[in-house]
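Quick heads-up: it's one chain on its own, the form predicted alone, in structure tokens.
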Amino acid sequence: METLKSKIRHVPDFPKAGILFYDITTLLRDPEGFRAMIDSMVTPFTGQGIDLVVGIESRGFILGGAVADRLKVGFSPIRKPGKLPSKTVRETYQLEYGTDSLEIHDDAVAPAQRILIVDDVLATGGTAAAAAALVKRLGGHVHGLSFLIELLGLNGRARLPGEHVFSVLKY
């Protein structure tokens, strides 16, 4: 997993003083690199039954398509409120300074489907347990959560509770 680290740039100040920014575009451009992180994202999942990866904006994206990929699943996405050009239902959730909301099509996730949410970092686990949340509203199962990066003073993890929480690397 150092060989992984060492290809993530990181940026202190960003995107406000106080913040150490992890880049994963610098990771992303590595065909190695990439490869054994999708990797190392699919491996706890194999052979578990997913029926779907959902991948959270914007990050989640790139790393959820390629997951679902390799689970040789379909995948959803979820956005920012106003993204998405169907039928929406959205999740409001508390930020530290504020709220924000997510969204995700009304017929992205079946009943019963089991699911894997794919993101890029696990911070304060906001936005993870919004995901989550939204599965749940359209009648999915969450399996499980993978993410790349699990900043671990942050304890996003709190904010998931029984949820089957995977991360690569850890900060």
Ligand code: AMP
Second form
Amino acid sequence: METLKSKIRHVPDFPKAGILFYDITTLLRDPEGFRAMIDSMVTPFTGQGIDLVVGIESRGFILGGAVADRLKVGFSPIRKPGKLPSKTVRETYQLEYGTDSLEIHDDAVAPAQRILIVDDVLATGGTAAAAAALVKRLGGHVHGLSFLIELLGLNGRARLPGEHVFSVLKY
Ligand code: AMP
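Can you give me the structure for the form predicted in complex with the ligand, which would complement the form predicted alone we have just seen?
Full complex below, order starting with the chain above.
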């Protein structure tokens, strides 16, 4: 895990002052690092009957696509408002200042499908909680959530009560 951590670039004050940004592009371009990251994100969920991976824009697409391929299942995207072309459902959630929204196609998840939600970073948990709410509104069963990075100080897990939350790297 220390090897994986060493491949992630830390960018202070991005996208704004006071934020330490975990830049995974340096890990993504590393072949061994990429494979080890996906291996680690998938391991707790292999043989668990996952039907579909749902990934959150935008780094969740890169990781989620690879995780889906490894689990031999399909992939559905959750995107920022106005990006998905067909009929969508929307979830709006609270930020520190203001609100944000996410959308999913209304046919992206079939009722009772077992869903694994994937993203790169679990920070405050607002994004992941909105993603879980969207999956449930479509009748899907959130089997688990897999993250590369969890920022423990922000306690995002508290926004995901009762969910199986897994993260590879903790900071
Ligand atoms: P949150 O809703 O606060 O859990 O934020 C999670 C989303 O914001 C994820 O999609 C991450 O990609 C992104 N994010 C939040 N904090 C960071 C950070 N420090 N470095 C990189 N990405 C972050």
